[in-house]
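Okay, so here's just one chain, in structure tokens, the form predicted alone.
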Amino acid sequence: MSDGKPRIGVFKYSCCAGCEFQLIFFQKHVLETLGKVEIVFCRMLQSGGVEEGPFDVALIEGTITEQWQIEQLRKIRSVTTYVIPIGSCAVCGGVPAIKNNEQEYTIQSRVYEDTSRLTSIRAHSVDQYVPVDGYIKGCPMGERDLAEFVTSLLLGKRPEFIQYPVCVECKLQHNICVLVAYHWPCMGPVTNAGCGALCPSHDRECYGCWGPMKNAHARALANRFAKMGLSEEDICRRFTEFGEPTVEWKPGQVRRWDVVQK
């Protein structure tokens, strides 16, 4: 630490940069909480900076989709006390991991005429390559969890992150269950809470942007969707939109062609 302030580095990989924008716009916490730390590297906030570390905390945004990212990530891990993935892309693959449903070359050739210089790989979360010390979930990352983590770091205590499904937040908001009452294909029962049940509170089903809840029963929800008339492709799409690489949502991703291949 310099001057008693934790040194924080913010690194971005394959994503839309929404979590870094979210970091900038956490206005009510900037002076109160983030003012107590020193952000020594973050390209969106400053030019230059100490990219090599050392860091007390490294906040990692984005999915890992290239070999150089893996190499840099391992270097960051070696000079950092706490490595924390932020946002769904870093935590569970997010939207970039949708491409894992097809061959890598097929995806590349849809975007680029010349693929000879591309080095992209299948998309994976940060914890597939280095040990991490916690997760700040959300798409973009949740304000509550970021403030909880930084405050806990300053106080020297273990942060308390939400570990229950969106359904609990719906109950707290006194929402009607859109899955039961309206038969909408809601991902709330298997999605980690933290958004405040934003979508169900505005009359639409949850689509899982915060990623899977621990011990999520994906197969049961997938079966429910099937009984509601959703096609196998549509069910698979809902479980891969934000969490294709995750173990928790794999049981909801089985398609007819997967069974045939096995």
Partner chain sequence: MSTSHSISADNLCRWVDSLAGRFQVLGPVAAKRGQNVFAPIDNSAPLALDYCTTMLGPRFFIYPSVQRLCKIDRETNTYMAADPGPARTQLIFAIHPCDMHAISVLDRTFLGPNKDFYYAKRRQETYTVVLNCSRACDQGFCASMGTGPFLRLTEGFDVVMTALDGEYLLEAGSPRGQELIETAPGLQKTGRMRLYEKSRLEQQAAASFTKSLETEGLPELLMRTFEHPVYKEVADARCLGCSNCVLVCPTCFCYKMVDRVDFEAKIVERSRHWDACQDYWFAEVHDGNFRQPQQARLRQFMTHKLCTWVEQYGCFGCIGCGRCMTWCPTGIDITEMAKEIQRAPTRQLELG
Second form
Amino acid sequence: MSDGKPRIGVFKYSCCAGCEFQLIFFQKHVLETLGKVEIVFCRMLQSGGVEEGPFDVALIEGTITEQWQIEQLRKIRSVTTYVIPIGSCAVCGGVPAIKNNEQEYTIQSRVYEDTSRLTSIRAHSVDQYVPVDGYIKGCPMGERDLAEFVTSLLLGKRPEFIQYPVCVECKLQHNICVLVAYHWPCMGPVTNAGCGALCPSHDRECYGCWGPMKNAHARALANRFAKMGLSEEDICRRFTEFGEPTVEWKPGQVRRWDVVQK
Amino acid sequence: MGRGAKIEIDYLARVEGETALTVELDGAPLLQLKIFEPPRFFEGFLVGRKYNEVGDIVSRICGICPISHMTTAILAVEKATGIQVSEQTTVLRHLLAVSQIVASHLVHLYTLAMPDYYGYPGITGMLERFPDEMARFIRMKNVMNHLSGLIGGRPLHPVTHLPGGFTSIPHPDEFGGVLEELRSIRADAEQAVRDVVDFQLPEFFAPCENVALNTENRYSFNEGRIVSDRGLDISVDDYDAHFKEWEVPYAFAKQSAIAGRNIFRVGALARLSNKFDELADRTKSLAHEVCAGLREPNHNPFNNNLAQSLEIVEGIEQCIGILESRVFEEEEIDASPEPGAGGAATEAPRGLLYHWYRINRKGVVEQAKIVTPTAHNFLVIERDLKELVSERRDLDRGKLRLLCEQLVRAYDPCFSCSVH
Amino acid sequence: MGNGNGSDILEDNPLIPQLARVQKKITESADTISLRLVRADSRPLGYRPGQFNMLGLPGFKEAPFSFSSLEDYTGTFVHTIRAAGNVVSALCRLRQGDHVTFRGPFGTGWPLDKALGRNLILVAGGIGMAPLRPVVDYVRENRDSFRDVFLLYGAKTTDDLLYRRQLAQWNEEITVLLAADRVRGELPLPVQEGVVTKLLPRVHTALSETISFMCGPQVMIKFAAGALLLDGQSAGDIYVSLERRMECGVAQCGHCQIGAKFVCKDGPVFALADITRFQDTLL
Amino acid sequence: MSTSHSISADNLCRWVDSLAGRFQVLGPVAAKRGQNVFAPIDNSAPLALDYCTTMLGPRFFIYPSVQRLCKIDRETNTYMAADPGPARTQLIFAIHPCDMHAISVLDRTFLGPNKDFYYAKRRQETYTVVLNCSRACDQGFCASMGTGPFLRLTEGFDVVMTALDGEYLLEAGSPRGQELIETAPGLQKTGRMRLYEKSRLEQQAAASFTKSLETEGLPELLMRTFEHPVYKEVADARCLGCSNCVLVCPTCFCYKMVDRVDFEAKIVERSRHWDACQDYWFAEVHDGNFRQPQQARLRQFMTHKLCTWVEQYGCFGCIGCGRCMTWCPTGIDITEMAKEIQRAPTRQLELG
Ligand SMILES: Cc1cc2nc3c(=O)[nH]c(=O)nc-3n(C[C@H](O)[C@H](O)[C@H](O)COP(=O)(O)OP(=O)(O)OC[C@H]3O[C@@H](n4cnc5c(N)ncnc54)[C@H](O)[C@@H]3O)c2cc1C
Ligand code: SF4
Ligand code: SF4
Ligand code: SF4
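Given the form predicted alone above, what does the protein look like in the form predicted together with its partner chain?
Following is the full complex, with the preceding chain placed first.
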């Protein structure tokens, strides 16, 4: 890192820009965060900026769904010390990757009459194309990991991102397990924590928005859902809302659902 | 200015989403808003998803108005499936909507628009020059985030909101805490209006039809009939019969118009033009004081900024009024969906938002349609730009360029939303 | 240290660290340094070879490090540290006069009394030399109390061998045998190419009268111990120092458990026989 | 143990009401949808004395899921110790015997040679009032583990209560417990007859268990059968690695340190959080991950509870509450696994 503040570039691909908002406006430490780093490129935040880098850190938001994005991503990688995907879209495909469940053309033609000018490709996470140096997970990205990341930059250490399932946080919160107690199809056991077990704390089952936990045993959970009476399609939907292109949740995606054509 | 000149802004910063702008000054002004944000195909992949996932998924259309998409989708799903909700749910949804509209307006005014009027590339450089304004902004923003987060579990992409109602209701003490905070930012909100007056918004006359949702006796956001200041008055159920949508070759967003009627505008200014009389007393008197001109339907799109600032005051008043007058109780969601089709419209921060779904016997979406405020405004933004350019074509090129950007930003468009 | 409030919580609280100052920083190899630390109040720690401290830097947490010096009762102690993870890298960046925190000494240490009057084989790999250096020092100070003493020491390259200036000196009192995966660089002593276990055939002594201490990568321990067992040494006479994750150092956090043993409390030095009966030892 | 007293149910409530003035009383109350939890109460009204078990034992009042240890100023190197709490002396009311035994098991970790300051303070500041169980719960097997259905401890708790035909028998386990009892309204001295009825009730209760575990020779057996295929089979088929089992277990003590740094990089707050040996990274060091496969982690849990704990602390790590199997999302049951090993100790993993 050059002396002074870390130079940060923020790049957005296919997504809702929520993580950028989380970075700038939603977390509690807006001014602190902005004061500690130098944001040299972020279109949401400012006109101009130095798009071509170099950066100490590039925060990448959004799923890769176009060829040009891959090329730009590679350029960013080559001028950046730490490339960090932020948010489920960039980390595991997130919601934009739900479309991977069907043929690209099928999806396209449901939305546009003239599909000839569309250039969309399968949706994939950032690490499918370039090596990355850590993930700030969440949808939107989690405040705790973001704070850990910023303070780690200040201290000069490797950030310790949360790497355990939602269940652990759920227990630390003393929540009653909604899967066992109420038979709600909770994704907590296979979902990376960081949210503070938000959904079970609000009386609803986790729907997996933090994306897969490393080494998640999706098949075992899918079997449990089946025993609870969920149909194959329902199970598949649970495992494809956040993480359709990932290895971890593949075994839970038992079967593609019966798409209703009209 | 030489002939054959062109204004090209290859990337519009400080708006949500990816857009370029080309204005040909040569001969007949040609204008194209090139919305090149890559399409995300929500309407495509929502097909096949369960009715109760729709809200969570469409929330991810937009990081700044997730609540609008979520609520509209849930209302549409409920309409389609015949799910009923309690009156308390409707009130909570209103609070949620207001908290997000105020928060969104704050972000737009202080970080996207304000830099334009004081000649800064963005908020970062302004922290030192405008410490009071920035502190005010953060104060109000935090309170609104707190309210959204309290009801929704988190301010961005709430988790408690499902077809049928809310999974958990905050404790009265927590509401009490936010109420205190809301009271504490009343003065900030009024100051926000004055901050915007200080912007010195350009004069520009661009008349069109102002379209908004309206109910009797209330400045509402989540319900009502679709009305305009020129006599449009239709039920949301008839949306499809009146509104048309089509593709354009230079943008991934679609354009929209009302069959057989004039070009129209949606958003804060359009709402105010239609619903000025329903404003809370406090807001109304402030409006009279600082900007008498807003009383009548207003045709200066730059004034959208002012309308937004008044909605900040209005929103905070509404929340205070609701929280002072009622208690919320735990209730269980009881949702059993029937097959059917239905649509719903709400007022997102940027204007009229419409979602429509057809849902089958298994509770699975068969067809989805989403029309965003920016799609509704697409035509009028282009038209306004054209007029602005021909009116001021003698202006210095740099100034004209900035003016064009200011105009687009005044609409507070959300291009990510528009290419959902 | 600890002049904040609630001082009773700071006293006698094994989780609250104490402060030490870096008196001297010595570069041992490309990625390894030694820190000579002095406790703020200069009181001696009273540590034994093989014991360890939890060294830390606030914000970076703590990690266990063996003493690489012999207690001299002046309140100073040395740790040799190889840059690997977070704490370690931060420790390696320290400069003279900087402060670190420590908790300790913890653990049992090498059973030197068992080796008295017998032969001693020390097997070290890489940074595993650090906890064995005080053993060498002790043996040299009490040379008559031991019979044949061998140090078998291996590293990736010749340049990675630690305590290079002292090795030849040691060789005057004990037999020092060196190995490196790649021989590169100059050293007064011969270095054999290959892994450290290749040095074992050069140890000629009665194994039944021998105690072995070893510390290094798991694979090294596995093969070296295996070879000695094959040659007839008893599993009760082979002692290994193990590496486990530790958060507390005082048998609470659970991370270092091997079967019924807490590495921090019952170890880190174990007789092979005592741990191989459990699982997950990788031995 | 000193003389025992009995008290009517009404007076018991009054007693609790009065205790709530002196202590932060924590007791079993009804939660949503038929669940029970331990929670603070202001009076006896919310008490659900007929509760079965709670998901979390009252362990977390003494050993909190997150315990702040200290604050450190990085610039001046000063340490400001955190108050271990509790803010007010607390009294846990109606602890089931198994959970009381669990606390005494935890004591061995935290009050042993390296006495833990924070635990010791909270333990000291917590009164424990046990309620003996008159019937078995579905998943419990405390009778097998010698920890229930009636309390077997002779010390380490303050009061033990037994419900006897609409009355409660109160017996003290400590001098301060004796004092506590004496504050109860309408106390009646009880005779030998009552104690006889109590032991009859205990026999009845003990006979009502459907779940059991043969503990005779179990530690030795498990020590010999680390390679038993049951671990791999269960892990492969069902173990999610979600750590629920160890987080709900009332005797689990593992923790990890967490340093939080402020945005000035000046103040560090150090705390310890419950950790879980089922976590993938729990045993990772520079040299490798000692328990990377799920089966190794599952085996660690089971053999620690039922085998190596005995060598460490002289007691089982399992008090037979049944929580781990109840709250495992896929219902993995260590008693079933133990039975499988007991049934076929020499079974080999079938290849292919
Ligand atoms: C009793 C004992 C004595 C010891 N004595 C010494 C000694 O004298 N000298 C010495 O140098 N060491 C010694 N060690 C080893 C030392 O304690 C470890 O190397 C130390 O724990 C590393 O701590 P850390 O916090 O820096 O590593 P951490 O950052 O906590 O990581 C632990 C290890 O995991 C790996 N790791 C985990 N996550 C990542 C990631 N995202 N990227 C890269 N790597 C990762 C790293 O390789 C790292 O070494 C000893 C260990 C024990 C148990
Ligand atoms: S509710 Fe879900 S996240 Fe929480 S413990 Fe149960 S399975 Fe895990
Ligand atoms: S509980 Fe699951 S779905 Fe809910 S916020 Fe956390 S990770 Fe997302
Ligand atoms: S191992 Fe299971 S049954 Fe035994 S004490 Fe722990 S949670 Fe209860």
